[in-house]
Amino acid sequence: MNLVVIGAQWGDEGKGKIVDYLAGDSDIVVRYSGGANAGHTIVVGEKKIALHLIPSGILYPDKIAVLGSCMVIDPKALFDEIAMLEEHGIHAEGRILISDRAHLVLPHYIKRDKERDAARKRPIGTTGRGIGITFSQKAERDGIRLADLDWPEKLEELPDESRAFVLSYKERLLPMSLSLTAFLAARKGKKVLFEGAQGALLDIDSGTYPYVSSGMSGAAGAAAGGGLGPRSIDKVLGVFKAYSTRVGNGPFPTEFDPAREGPLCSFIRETGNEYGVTTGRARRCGYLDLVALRYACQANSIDSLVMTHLDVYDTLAEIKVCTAYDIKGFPTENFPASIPALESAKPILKTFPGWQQNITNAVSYTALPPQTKDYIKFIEEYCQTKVGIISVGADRGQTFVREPVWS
């Protein structure tokens, strides 16, 4: 069975926690998108463990995990996080696969990355570590993959300093190298878990462009990076917050009012730990917006979705959900692709009492408060879709599923 989990909003949803959740009862997990601009943090008792390459799934001993064709993998920061683990008593060798297809992130790329978002007039809000000029030198056919280091000409197109770097991991990198579809051809049976990065808000394609990430984010990249033809997919998990939130610049509908929502956010933000883990940023806030929910549904075939960070509401009297916009008078519930509509759009808001109880210790949708059970209710009605698991806290333990996940 081909499972595939990606974010439905803007990212940071909590994606690395829920495959981390679901690689226990897989055979492999494949990330198939993104590069080191990605941040997982899995908690698992006293232990938290920050991961921007490596799936989720490397925390199990007996799991494989693949970096696949569409991720951009910048070798330092791969060997970093490698011997990060093997601090934690991870033992990684052996178990960390990489698709030969996949394209190299080089140190000339990095300092082009900072310099191109910094002269732009309306900045991206990048991470600065060379991921869209790899994507770029990708699409305009100058780029480097790891089957390429076995090619002399290739290489000596490279600056002096880049060359000498790819070279220097060559003999540790294509020991790792694999044909990923003709891997997973041969193991057709097994559970593969496609683990997304970002979200699908920030997708080249059906996100806010031009504020996305430079690759495929939503479901579809899961056949395209994870070397499998797109009827092989079998499920799409949606994670996403009971809230929202953004990291860097783009619109954002629902984000909290400083003037009028100031308390509010700053109690989200800390309550739910909003600060990015690859760059320590404090995230955007703002009100949970199901019409970019549904929207997300939609564009991405999503069959269940996946309930994070519920927990964050526990003391507040009443919740807000925005059901459609006002954009310049004219309410919808449709998600617009036009960036001025969206930064003019205002959001149209529903409240919900709260449960003001602690509800980290559930072990199950039942075991939950009314006014949570009709704050989720109402969510599967808007977006057509079934809330199968719920997390109501970061350990890996604090998640119930309300249905079968691997059938």
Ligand code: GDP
Given for the second form:
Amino acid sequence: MNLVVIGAQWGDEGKGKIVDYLAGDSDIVVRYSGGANAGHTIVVGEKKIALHLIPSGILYPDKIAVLGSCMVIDPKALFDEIAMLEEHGIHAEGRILISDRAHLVLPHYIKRDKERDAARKRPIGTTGRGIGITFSQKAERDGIRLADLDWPEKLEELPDESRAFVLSYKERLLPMSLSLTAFLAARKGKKVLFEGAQGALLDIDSGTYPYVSSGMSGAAGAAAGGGLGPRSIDKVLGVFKAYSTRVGNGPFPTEFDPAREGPLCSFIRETGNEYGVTTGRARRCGYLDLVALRYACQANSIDSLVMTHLDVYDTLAEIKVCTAYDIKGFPTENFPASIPALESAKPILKTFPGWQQNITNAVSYTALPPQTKDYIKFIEEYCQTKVGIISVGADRGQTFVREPVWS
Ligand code: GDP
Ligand code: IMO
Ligand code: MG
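Let me have the form predicted in complex with the named molecule next, following on from the form predicted on its own.
Time for the whole complex; same chain goes first.
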């Protein structure tokens, strides 16, 4: 079975936590898109690990972790991450495989990414990891793939410094290389978990372009990044937070306005620890945006939603959620492509009573307070998608499922 986990908002929804949780029952975990711009945090008891390139299944000693075809990989960042895992007692070498079609991030792409964004009239606020430059080199047909490390004439075209850089990793990278299509075809019937990076609204095609990342972070990217056709995808899970966050620039219709929401913004940021894993930037925070979430469900064929960070609302007397936008006097429930329309959208909010009790120890849906269930039910009805998994804290154990996942 091929099960896909995507972010259903602007990233940082808790994908790493959920993939780690589900990986226990999987055979192979394939990270399918993005690069070291991602930051996926996993908490298991006292252990807290932030992954950028390596799939979240790596914490289990018997799982195979594959970096997929649509990833862009900075070799230095990869081997730094493997060393970090070793320090935590996690032996990753030998269990990490890389699609030979994945592209490599070169040091001068990183420099160019930072310079390019700083020079933009409207900066995107990239993570400065060379992601956009690597994807544009790929689209220009000038990129370097893992497979190209064995193509001396191609490497000759690189500037001396870049050639020396990739060659210095060749002996370590090539043994990890595989043909992902053939690898997965030979393992039909295995439980393969596809881990997304970024989120539906940061997808190059269906996101808030140009304020997006450069890869296919939506569900379609799992097929491309897994070397599969779209009919091979059996199920898509969309992870979302009980509120919304965004890092970097771009429209965010439900963003908290300190003048209007007062201390709510800093409350959510501090309670939810909303600081970027990759760059340390404070994340922008706002109400849950159901217009955007339903759009993400529709654009990605999300079969089931995974709700995280529900616990962050534990002490609030009331909870608001956006059910429509007012765009220049016209109400709409459709998520527009136009950036000026999104920038002028005023959220139309519905208020729910808070549950005002600690739910971080809840182990089942039935254990949740009635107010929490009402809030979840409303989201399900609006999005026409069931919330199948709920997370009430950062730890692996603070998770429960409402319906079987691997079926
Ligand atoms: P990802 O990029 O989607 O994997 O998410 P990040 O790791 O960047 O950010 C999610 C943050 O929230 C991490 O610090 C997680 O440890 C934490 N987290 C995940 N799920 C929950 C949850 O249900 N409640 C709380 N309070 N924190 C969570
Ligand atoms: P995970 O996987 C949140 C954002 C950046 C910037 C834009 C483009 O942890 O959810 P890039 O460096 O990709 O060219 O930056 O995308 N961004 C993310 N925001 N979570 C992420 O990944 C992100 N990856 C990129 O902040 O606005
Ligand atoms: Mg993250």
